[in-house]
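Next up: just one chain, as structure tokens, the form predicted on its own.
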Amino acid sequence: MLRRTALAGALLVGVSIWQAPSAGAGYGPPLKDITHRYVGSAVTPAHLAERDYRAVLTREFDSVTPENEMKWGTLEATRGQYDWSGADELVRYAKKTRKTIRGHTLVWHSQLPSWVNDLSADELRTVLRQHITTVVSRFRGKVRAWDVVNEAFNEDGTRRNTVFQQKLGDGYIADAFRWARQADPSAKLYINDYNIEGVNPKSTATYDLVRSLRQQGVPIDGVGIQAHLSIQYGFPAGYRDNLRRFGALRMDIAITEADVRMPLPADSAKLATQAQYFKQLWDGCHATWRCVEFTTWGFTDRHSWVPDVFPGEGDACLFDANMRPKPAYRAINS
């Protein structure tokens, strides 16, 4: 998702005192040691440095996701000039904690470095391929799963008319996979987008699409599922039939992205509501054997992208901007 710029600083005020978290402080057992699922978070590594971020992601989850660091945009902002240093010290903490990581994200239409657009079909196939197989190349061995295409569709069920799907037609999906997998045979490959929780004319053109690719002998391993809600919103509606019907076709299921946001402020009913919302979301999964990892999209509110893209609704995760543990973590950790 879009890229948080405001930092929270004053709440790091005292955290160089911050004790590790308890059972008492309303914690129960961490996410990673009650289920045989991968449970993650998207981490930026600069917030690593705040003590108590650190710690609640280090207790709490067994799976990373950078936030932005393996998106084009930051990685070669200027043609042939890569920056790795976000995602390298992602991997670095990650192999400290003995956390796997899931790459997000290869082909995404957004935050994408301009002078992309601006290439031939000819040249932009030539970059695609090679920047697909310089970035999975770098961290092969390291990155568990990828989100190899992210998003391409729209809630119709038509090709979203991204750059890629202009010039390269319906292929470069296909492409993008055959690449992924010759650069690191070990990592599984995702396509991966949002509003696809529930059966409807998008999740259904992403089912059509994978069983496609199946059939044609494509590398693909995996849906992800983003899991962006609202409370606004009804829970979505044929959310475990969805899973099953991705499983059916033998494929892996991720929830990468998952967070819950409601209009501000926060009250006991909203709260409710939301811990209702991520229960259905990780029983889900865990009802669903393909299921094998639940990532949400950030873990504290206090560095939710929510706020910035939406405004007046925030609160989105499972911990306060406290790192104090909300009705929802207790809700699947019960």
Ligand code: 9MR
Contents of the next structure:
Amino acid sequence: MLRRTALAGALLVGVSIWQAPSAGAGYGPPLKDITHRYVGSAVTPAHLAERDYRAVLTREFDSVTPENEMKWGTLEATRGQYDWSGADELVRYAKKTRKTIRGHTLVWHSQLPSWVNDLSADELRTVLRQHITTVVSRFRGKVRAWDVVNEAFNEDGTRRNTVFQQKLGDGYIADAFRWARQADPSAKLYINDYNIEGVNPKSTATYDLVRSLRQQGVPIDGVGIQAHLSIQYGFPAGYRDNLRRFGALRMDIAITEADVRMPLPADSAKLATQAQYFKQLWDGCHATWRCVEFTTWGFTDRHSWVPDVFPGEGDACLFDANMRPKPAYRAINS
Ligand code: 9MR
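Return one more block: the form predicted together with the named molecule, after the form predicted on its own shown previously.
Zooming out: every chain and molecule, the one shown earlier first.
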């Protein structure tokens, strides 16, 4: 009896050390523990070597999205030669720390290997099917949800003129979902886009497409709303109404890439506005049971795509470059 108690005590100590490796000033309970939604972040596996990066990720989140490592351009830059190293590293981390994985992304016009652009329509169709089948099968049972089709629309709601659209026509989206379902029947399949947070021509086009795919029996389970926001442009109008209408189609909803950038340098007023936006995103997701996931596009200002693409802007994440929680984290976690 004594031995069992001692053993249980040792296990408890072990568990609590593992769960809260770096909680310090400003941290609340881990985000993953304050909600029934999946709470995720985009992750670059190479950064897992940074102790504090890994510790905060492990503590706060229960889902990870590879930031670039499952994109076609990374996996198969040269035709027929696959490089799974980055993706596999993330899968290993996720297994060890019991995180779920959001796969990102199968069909996207960007970060596409150049050889894909040179194929005839027939070849492209064969190669796209092969690509989806190969990638989804390899991570079968390991990826909880896939962003199957990414960023297929223009702002005005017309189809983006990608190589897939040009050569395969409107039907490529339905085909992509069918092929993905065949390769892993248990993964949730999403269409994903930016600027579809509020009610606008692009989100309405996405809504119309999803409704029609559903009517045709195409296996689509969810809509991914990226939520790359900026404090300069106001909070998207009709966010909650938009979530509600997708929910009414019996679609799951995931916030897939949330961040809120600002013109640098940051100050307390900007950080307060950022906090308000994050809180509105979070609360809106929690206002409908159909919103099953809240994922941010990175979690620390140390590593973010924003300054590369929007020079002079940044600080878009929940934690600063030194892993200190920002007002936005506290707004969510209160
Ligand atoms: O964060 C990603 C960055 O490292 C890449 O260079 C970039 C390439 O286009 O893609 C970024 O992630 C994008 C995501 O895959 C899709 N939605 C927009 C994201 C930010 O650009």
